[in-house]
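Taking the form predicted on its own, here's one chain by itself in C-alpha cells.
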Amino acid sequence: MKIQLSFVNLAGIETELLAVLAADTQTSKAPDAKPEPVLLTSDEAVQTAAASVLSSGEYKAGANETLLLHAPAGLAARRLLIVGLGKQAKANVPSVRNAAGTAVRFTKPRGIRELVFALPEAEQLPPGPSTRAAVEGAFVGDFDPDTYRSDRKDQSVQTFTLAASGNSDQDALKAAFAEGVIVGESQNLTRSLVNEPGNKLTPTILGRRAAEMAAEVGLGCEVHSTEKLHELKMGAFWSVSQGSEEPPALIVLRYEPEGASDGPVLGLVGKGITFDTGGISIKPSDKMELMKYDMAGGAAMIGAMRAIALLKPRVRVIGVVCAAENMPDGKAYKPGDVETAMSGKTIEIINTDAEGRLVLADGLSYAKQLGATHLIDAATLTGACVVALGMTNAGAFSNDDPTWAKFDGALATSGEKFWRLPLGEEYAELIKSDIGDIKNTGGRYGGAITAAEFLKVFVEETPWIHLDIAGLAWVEDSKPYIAKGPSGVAVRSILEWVRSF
C-alpha cells in the first residue's frame, strides 16, 4: 500500500473515495434523545455534502458506523464515506485509529484502490498523535490472513492518502506521519509472522526471518540452537524443545544507538513456541489450529525492535525470542521430571503444557546476562488470564512500581489495554516444589499469578514487566477495523515503553 500526506484542500482532492469523520454531539442521556452527528472537518463544501444525510435521522455517527454517499455535490471525490467515532465526548486518538482502519476495510471488498481520508478538527484529537494513529489505522485495516488460498485475490488499498487541510504545522504532522508507518509497518510484520503455520515458521525459519529483518534496519542479529543452549546450560528451554525434531532458535536482537553507552540497557524477551501440541499433557484437539501464535510474544518483540531500529530511541535495547516447539515424542520431557534452568534453579515439571514459563526462564536470565538492567517480557502464556480479563485487556505484571509507570504511561499513546495484575507471597507459596525449588504450575486458581511468580524467579531484582496477551494476541471475529486472526498487540506498547527511557 502505497501511503502519502498532503495538504490540499478536501473538496479539490479528485479521488475515488473520500473519507470523513463524524461524532455524536448528543449529551443527553434521556431515552428518547436523538443522536446529534456533525463532521469533524471545517471544509464547507464537505459539510453541504453531507448536511442532508446528517439531518435526516438515519445516521447515527456510532463508534466506527459508515454511510456511504456517492457523487456527493460540490466535490471532485467520487464518493464520500463517513465513519463515526460515537459520542464526541468520548472520542479519542484510539478511535481515529479504529476509524482509519474500519474505512480502509470498508474499501477494500468494493474494488475501490484509492481512498483519501481525512484528518479530523477537533479539540481532543490533536493534529499530530491523530495523524500517526491514522497511519498505523489504515496498516492495520489493510492486513488480511488468507495468505495461501489458490484463488487469493488483491483487495489491497493500492493508494492511502492522509489530508491534513487547514493544519499550518507541516513539519510535525510529517514527522508523525513517518512515525506511523513504521509503527504500522512493524506492527503488521508481527502480524504476517504469527499468522504463518507451524510447518511454514519452524523456529529455524523464524530466527532467519528476524535476521533477515535484522539487515534491513541495521540491528545486530544472532541466531543460536542446540549447541548454544546446552553451552549456555538453558536446562528449562532445552526441556521444551527436546520432542521435536526440529531444533530450537535462540534469537538476539540488538540495538546501539551512539551516544547510550552509560545509560539503561533494556531486555525485550518473547516466548516464540511456534507450535504447542501441549507435549505429553497433550491439548484437546479442538482449536489446537490456533496454537500457531503461540510465539506472538516473540513476534511482538521482532516488530517492536524494527520499529526502535527505525525511530532511534537514545537507549540501548537487546531482544531476546525464545523459539521451540513443544512436541510429544519418546524424547520429550514429561511430567514429573526434574529440570535445571540456566540460572541454576531447579524445576519440577507438573504440567508439559506450561512451556512457555520454561522458555522465558532461561531467555531472562540470558538477558540479564547479555547486560539487560530492565526487563520486559510477552507471551500467549495463560488461559487464565483470558478467563479473568476476557478479550478486552491483557493482563500486565510488574515487580516495580517507577518501571511500570512508564510502561502505563506508554498506554496513552499505543492505545492497546493492559490491566495490572498482583503479585505476592502467598501466591509464590503455591508454586514450591517438594522435590525441586519451583514447579511449573501452580494449580488451578490464580494461574495467570502463579505464572508470573514463576517468571519473578528468574528475574529476581531486575525492574520487570510481564505481559501475558494470550487474550488479545488473536482476533476471534472480525471487527470493522481489523480482521480476524493476528492481532500485533502489545508492539506498539513495548516501543512506548523504550522510547519513555
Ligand code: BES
Contents of the next structure:
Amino acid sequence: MKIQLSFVNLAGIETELLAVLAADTQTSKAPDAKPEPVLLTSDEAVQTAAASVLSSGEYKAGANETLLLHAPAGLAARRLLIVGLGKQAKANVPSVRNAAGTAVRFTKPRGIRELVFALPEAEQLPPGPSTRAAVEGAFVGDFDPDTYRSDRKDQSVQTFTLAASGNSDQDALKAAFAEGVIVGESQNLTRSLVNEPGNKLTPTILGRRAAEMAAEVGLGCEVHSTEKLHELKMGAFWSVSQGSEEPPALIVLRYEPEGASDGPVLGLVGKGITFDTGGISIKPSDKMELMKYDMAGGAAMIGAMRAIALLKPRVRVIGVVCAAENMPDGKAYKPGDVETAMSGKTIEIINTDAEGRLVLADGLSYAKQLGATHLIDAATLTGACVVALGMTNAGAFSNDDPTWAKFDGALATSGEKFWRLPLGEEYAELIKSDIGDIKNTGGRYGGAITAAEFLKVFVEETPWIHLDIAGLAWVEDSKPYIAKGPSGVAVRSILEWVRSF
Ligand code: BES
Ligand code: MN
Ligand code: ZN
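Would you mind giving the form predicted in complex with this ligand, to go alongside the form predicted on its own above?
Below is the entire complex, every chain and molecule, led by the chain shown above.
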C-alpha cells in the first residue's frame, strides 16, 4: 500500500473512492429519537452530496458504520464512503484510527484500488494527532493474516491518500504523517512475526528477523544461543529451552543515540516463546495452535525498537527478547525440578506451562546487567489475566508510580487499553517455595498477579512495568477495522513510554 498526504479540495478529487467521517449529534436519550448525523468536513459539495441520505434517518453514523454512495452528485470522486464515529460527544482520536482502518477494510475486498480519506474537521479532533492516527489505522486495516494461502489475491489498496484542507499547518501534518507511517509499519512488522507458525518462526529465525530489521534501521544487534545462556548462567531461560530440538535465541537490540550517554537506559524485555505446548505439563489440544502467538511480547519489542530507531528519541534503549520453544521431551524440564536463575535465586518448577516468567526472569536480570535503569516487559503471560480483564484491557503492573505515570500518559497517545492491577506482599507469599526461594506458580487465584510477583523478584528495586498481553495479542473475531489474527498490541504504548523520557 502506497500512502501519501495531500492538501486538496475534496470536491475536486478524481478518485475511485472518497471516504469522509460522520458523527451523530443526537443527544436525546429517547428511544425513538432520530439520528442526526453530520459530516466532519467543511466541504460544502461533499455535504450536499450526502445531505439526502443523512436526513433520511437510515444511517446512524454509529462507530465504524459504513454507507456507500455511487456517483455522488457534484463530486469528482466515483464513490463516496461515509464512515461513522458514533456519538459526536465521544468522537476522539482513537475513533479516527479505527475509522481509517474501517475505510481500508471496506475498500480492500471490493477490488477498489484507490482510497482518499478526508482528515476529519472537528473541534475535539486535533489535526496533528488525527493525521498520525489515521495513518496508523490505515496500516492496521491493511494487514491480513492469510500469508500462506495459495489463492491469495493481492487485494491490497494500492494508494491511500490522506486529504487535508489546503489551509492546514502543512509542516505539522507532514511530520505527524511521517510518524504515523513509521508506527503503522512497525506495528505490522510485529503482527507479521506473531502471525508466523511455529515451524516457520523458530527462535533462531526470530533472531534472524530481528537482525535483518536492525541492519535496515541502524540498530546494534546480537543474537546469542545455548552457549551464551550457559555462560551467563541463565538456568531459568535454559530450563524452558532444554526440551526442544530448536536452540534458544537471546536477542539483544541496542539504540544508542548521540548525546544521551549519561541519562536513563530503558530495558525492553519480551517473552519470545515461538510455540508453547506447555511442556511436560502439556496443554489440552483445543486451541493449542494459537500458542504460536506466545512470542507476541518479544515481537512487540522488536516492532517498538524499529519505531524507536526511526523516530530517534534522545534516550538509550536496550531490547532483550528471550526466544525458546516449550516442548515435552526426554530432556525437558519437569515439575519438581529446581533451577538456578542468572540472579542466583532458586526456582522450584511446579508447572512447566508457567514458562514465560522463567525466560523473562533471566531476560530482566540480563537487561539490568547491560545497564538498564528502567524496565518494561511484555508477555502473553497468563490465561488468568484474560479471565480477569477479558479481551478489552490488557493487564499492567508497576513497582514505581512515577514510571507508571509515564506509561499512563503514553496510553493517551497510543489509544491502547491497559488496566493496572495490584502487586503486594500477600501475593508474593503465594510463590514462596519449601525447597528453594520461589516456585513458578502461585495456585489457582490471582494468577496474573502471582506471575507479576514472580517477575518482581528479578526486577528487584529497578523501576519497572509489566504488561500481560495474553488477551489482546490475538484478535479472536475480526472487527471492521482489524482482521482476526495478530493485533500488534503494546508496540505503540511502549514506543510512547520511551519517548516520554
Ligand atoms: N502462554 C501461556 C498464557 C496464555 C494463555 C497466553 C492464553 C495466551 C492465551 C502461558 O505460558 C501459560 O501457559 N500460563 C499458564 C500459567 C499457569 C500454569 C500458572 C496459564 O495461564 O494457564
Ligand atoms: Mn505456558
Ligand atoms: Zn506461554
